[in-house]
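Only one chain is shown below, in structure tokens, and it's the form predicted alone.
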Amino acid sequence: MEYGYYPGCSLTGSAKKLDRGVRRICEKLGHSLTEIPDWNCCGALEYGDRNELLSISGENLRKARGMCKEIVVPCPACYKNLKDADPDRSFNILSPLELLNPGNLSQIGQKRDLKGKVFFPYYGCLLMRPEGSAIRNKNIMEDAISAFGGDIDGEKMRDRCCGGNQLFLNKWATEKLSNLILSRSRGTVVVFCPFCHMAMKTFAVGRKVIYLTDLLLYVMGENNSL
């Protein structure tokens, strides 16, 4: 299928890794991504103003008008500002997630296994809550891990706050959520949230933190390591 794709300044930047990660499995799975054109920041999780962040965020919508009706959005923050700035549904707001499900995991090629290693798929808060903006199939990360022949550890902390968003401004806060979620889960850490991402890097001691699309690649044969 063909989609519109916002990639959101962090797959521009930090989470450049997420954004080769989405784009590959995307083309894996058959589906074209077309960048909207001159998009603009979302407003992400910083901005004061709820209404005048909505406004920014309808300012990608509108730049899409015309070349797609559904548009992929691999940041959670981004994806739930698209959708908060579409109340009517004009498009459909897709996290690369909803792309995937049990029945097509099988279509990205798998060249090795997971072996029984364990992984504590970590979704933070954005993915799951509120449900109006959640993803649709909330143990998708499960799904593939177990496709894989990889084993599920922290299912009670998946969807607690890692406090990525304040951790430049109360690192404490972050430190102190992420450590909570850390010490009661095992097995490397997969996430899809690159604020998640960045906090349980940071305070994750002697823990490997991957995305998700790093263990897709790696499944694929096309990353060497996890």
Second form
Amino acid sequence: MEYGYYPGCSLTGSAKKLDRGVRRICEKLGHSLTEIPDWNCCGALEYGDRNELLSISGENLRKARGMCKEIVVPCPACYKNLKDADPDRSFNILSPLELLNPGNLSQIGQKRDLKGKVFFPYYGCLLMRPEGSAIRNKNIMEDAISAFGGDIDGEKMRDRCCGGNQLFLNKWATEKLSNLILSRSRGTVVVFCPFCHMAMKTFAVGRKVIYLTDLLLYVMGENNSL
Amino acid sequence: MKEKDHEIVFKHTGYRREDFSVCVGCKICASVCTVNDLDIAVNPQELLLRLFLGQEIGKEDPLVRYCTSCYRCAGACPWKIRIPEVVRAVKESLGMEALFEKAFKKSLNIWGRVYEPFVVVMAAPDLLKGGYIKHMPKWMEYAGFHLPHKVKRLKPLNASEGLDPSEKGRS
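Now the other one: the form predicted in complex with the partner chain, given that the block above is the form predicted alone.
Okay, now the whole complex, with that chain kicking things off.
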């Protein structure tokens, strides 16, 4: 399948790792990603004016028009904003998580397994809420981990808020919320959101925090360690 | 924020004053609110009620200061009111943006994208005060230094509705 690709600002900066992983996994699944030319920021969660936010996000959709019908958007904030900016669903906006399903996980070419390792799949807020701009398969991280033999823990904390939005405003608030999640889960934290990754990584002491793509690359034999 | 400023919030969120009259006071938003996990008692419903009644909203309101935009309230609300967006609009009309948020918007205005090194430099006074330096070693792996890339911002959405969008991408 051919998809348009909207990386968003963080995937060209602090979350380059996620960008590389998404591109590699899509390549392995036989999808080709074409970056939307000259895309701009989606506005994230910083705008109080909804119309302004939607017009900023909507510009990306207009740049994509005529080029593709389906756009892959890894960052959950961009994913939500682009979906909101397209109320009549003229585009099919997908998270890379929606390209994965239990059926096609075998296509990525498993070379290692995750036996004996414990993982905490953490989705965060914007992939799960609000209803209407959430991902369809809400168990895909669990499916992927258990398909490769890993153990899962912390199901109840998987969609709690890590406070990533407050990291540079009130650090103590993020620290408290992240520690609440970390204290009620075990094992390596598997995230998909760049902001959750940053917040969790900052406050996780003695715990590993990785992207789901890192995990899949490890299973594919391309990452040497988790 | 006085009553006359409430109109700005309604304009920014797309809600009308009477839309908040449907809020029946079930307080389910308060029961799921992430800010309550911080041991700060907040009640998003009270904010909606204040907007509906035209009462004053202060800068020290903990919900306005600490809302994490997690959308748990919006998901739980029987009327699906997008409370985080209301809070953001209140925050903006109160002029409560921190340096980080200002830097974010400024970067977007200059380059059309968020250029992280610029945001860090602009927000440095807050970051230095806030004790972020000790986390730097963990963040060093993020140091994605790339040159800023200027992106053309197109005309506002409504003004250019009639043009062929595929041509704008190429121009």
